[in-house]
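Presented below, as structure tokens, is a lone chain in the form predicted on its own.
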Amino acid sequence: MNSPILSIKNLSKSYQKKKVLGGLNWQVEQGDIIALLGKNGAGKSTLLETIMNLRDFQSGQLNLWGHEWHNLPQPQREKIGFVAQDTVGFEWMRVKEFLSYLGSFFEHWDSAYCEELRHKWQIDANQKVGDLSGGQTQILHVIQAISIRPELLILDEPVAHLDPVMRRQFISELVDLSCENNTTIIFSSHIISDLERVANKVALLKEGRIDMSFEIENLKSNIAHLKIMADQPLEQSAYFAELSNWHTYEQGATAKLIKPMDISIHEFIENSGYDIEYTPISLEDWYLEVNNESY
């Protein structure tokens, strides 16, 4: 079995006295497209920038392709693409100069692919970077990052300023990139519908650690709103202990299943001894539920 492309063990990071990441453990396998979710201030940008060696950490271990950053061979470093949440710099350069200049640092820079993407997203080669709109600036940095044909692509809120058409084109490009190059993608965004279209796994960053990590299809098929029918009010018993948001009413109870169990929903219902109706929960609703401190 191949070693994970990214392995993090007991990672901790603090700013002054505030702990942002604490005892974080995470593994990312080659070819995964991971939706990294978390509230504002949860530490998503800090985590991604730490992976990129743009921020130090106080304790723990972080390996890429089995290497710590200071031992990571240059050819491997050139296989990492990154788009930060705030894309600033090079405002005085023209677009064609910006792409050519940054591309020169990467041995496997694909200039033809870069030009194809620039045409597709209608970025004027002669326009100055500083004169681009917010969405165009984001797309320009995305073009630069994926034109190196990366093996690992890290994206921190890259679509916040894009209109729906550009977001759809962007998602399509990520799918193609992953399929053609087996690119591993870690993608942070608050637009859950976009992540759901492209990701095969989801990870939730909460209270400084990866609180949950699931394959999306397995997650979606095993989370639901439940209506448990009985001839009297139904209190939550040990059998239903894994359900959250339990509400008793005159003829049973309602609850939510937000963490996949060891058995399927169907088996859980069959073994319950009750008539239970269930309605699947969308990924966006699931995200809102698990960010509720009461679960």
The other form holds:
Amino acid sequence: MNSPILSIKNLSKSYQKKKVLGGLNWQVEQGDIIALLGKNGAGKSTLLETIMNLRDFQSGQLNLWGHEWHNLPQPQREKIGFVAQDTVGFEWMRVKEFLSYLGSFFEHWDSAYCEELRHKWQIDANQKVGDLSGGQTQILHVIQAISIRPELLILDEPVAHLDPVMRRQFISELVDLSCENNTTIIFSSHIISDLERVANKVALLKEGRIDMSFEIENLKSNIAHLKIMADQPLEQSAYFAELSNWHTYEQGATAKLIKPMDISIHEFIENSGYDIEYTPISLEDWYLEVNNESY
Amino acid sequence: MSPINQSIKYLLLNSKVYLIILVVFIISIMIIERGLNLNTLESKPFISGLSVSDLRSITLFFCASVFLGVYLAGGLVNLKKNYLWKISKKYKNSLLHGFFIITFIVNAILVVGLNPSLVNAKLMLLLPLCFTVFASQMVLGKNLLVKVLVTPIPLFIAQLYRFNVSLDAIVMLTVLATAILIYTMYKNLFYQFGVHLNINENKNNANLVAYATTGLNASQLNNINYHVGLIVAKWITGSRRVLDWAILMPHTRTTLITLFYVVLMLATMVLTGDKVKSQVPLFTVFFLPMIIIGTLIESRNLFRQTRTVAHVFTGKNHRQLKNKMLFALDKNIAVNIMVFLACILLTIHFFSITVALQTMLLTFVAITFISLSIYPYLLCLNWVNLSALLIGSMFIYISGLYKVIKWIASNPELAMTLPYLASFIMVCLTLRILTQYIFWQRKFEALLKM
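Given the form predicted on its own above, I would also like to look at the protein as it appears in the form predicted together with the partner chain.
Below: every chain and molecule of the assembly, starting with the one above.
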């Protein structure tokens, strides 16, 4: 098992009287690519900025590589890349100056790699940052964050302004980066189709806590819409307690399995004693289900 | 709330920070006009019907009216970007009515502080209003040519005194020109309503603030910033992890504001006459705190840019980062003050102005030291929302400066003695340690909020 690069225990964060994070526990292991999901206002940006030490928290513990922030050694600090949700600033600089300036804050800035990325994403070195489109600005900040060859990369909605082509390129770059450098990546996004391509884990932030955290492959193969056939209307028994959206009808019931169980879905069906048809649910539908208030 | 009332509200609140500065500006003018007497100007007639003290009064209120005009025009530019400006006469008229109602009310308040002899000349009461309307053209004009040609019209009209045109006629002409200008504003004659802004401009509140204060749009400002940035780049990036560019962008916008006002002052002096030149020390003490406050607010707006790199700095509560910020600001304030001082000294030399140089320099040093010692605390304040704490702090800062300047003006010899100098420096150092400690304790996330 990999050692945790990020460990959060019982973290709480409030804005005045509004509690945003409450008793949050989370462990992120080296090399993971984690998609952080949650509704608008769930606290994703707050959590990512708290991890980056940009926000204070009221209670709990947050360790990176086993250190609290104020004890984190300088070399480790310079191995963290971050792209904020709103990439505003430095409008007056040219792209090459922006990259060179921010690169000067990091010991191991890889300028050759930076140039390669800039060429790949066709960002003109002499263009003013203020003249770039929203998507180009976002990519520019991503280039800056990736060019330090980070061990930990934190991206707050990095693809929000990107077109599908740019998104694919971006995702491919993240995967390459993770493979080459064993980079741990945590990113928040609302575009579910993308996270399937890049992330190996998904974490759902709900009511101030990490409500669910699964490996994507495990999740995809164990969430389904179930049709349970019986001779009469079927009420939800203890065996089916893990299922949600239970609807009884004349010849059985329908339900959804949106939280993987300890056993596989096949075992679950076999052990049920009923004839069950199942249809896999897409991640997008799964996301809608878990954010449904009735869940 | 009626459309006009809403327009008034949004025009007034388009940049709360500069609204605060405007209020401080007006109050300072009134204090200076009523209380501070750094220059012993005789009140003998300067031109027919206008004494030197009248002229000083007009010049001071001219500055406040200009500021008001540029500020309101900045708000108007933002509001007229909405498509309703093009299709709804009601929307357009409510904004213009709101613009003129605020202009009228604020200038009516300003008139209270005017020299009593001017208040007696009824027509003169319209002058601040005229200045505001013309100053707004610095922002509203559709291109640089219109801005350059229309904005200084009152100064050109004022030149008629050289041809022995009476004061009443000059004022009448200025009022008439203003009326024509207001007509053109309603008829859209010289204005490119729906200014094209680059894609990121809306996101950058700092750009809008700069726009409202300098009359330059973001791309012009970025160009100037860029070229001045290249000049200062040599020493500003001498070592790794220097924050100057991240929080000061890079010295240029604030320096630009300094030069903007200095040029305004010089132009006024050249166009109004010899005896006004002796007002230089007054302008010095008046603008210096404004420049420092402007620098702080601009930097405060830019703190967010440090988010990408904040984590590479060590220390609990971001101590190292905060120290770097203060160091960058110390340098910046010093550079701004040097630029301003150089401009003033050149003005004094170029126009052969006789001033009590020692007193002026002493005042300069006092303002600088007091500001350097107190500004870490001012950075902790929330400059977006008006609060009793902000107003109270600004009041203490401005009135503290006023007391010190007044004392120096009355005791210039005593102020130069060692015990007084040493005590002053000790007090400033102690104050700095205290305010720096408050800044260290301030939560970083609070500093990141604009």
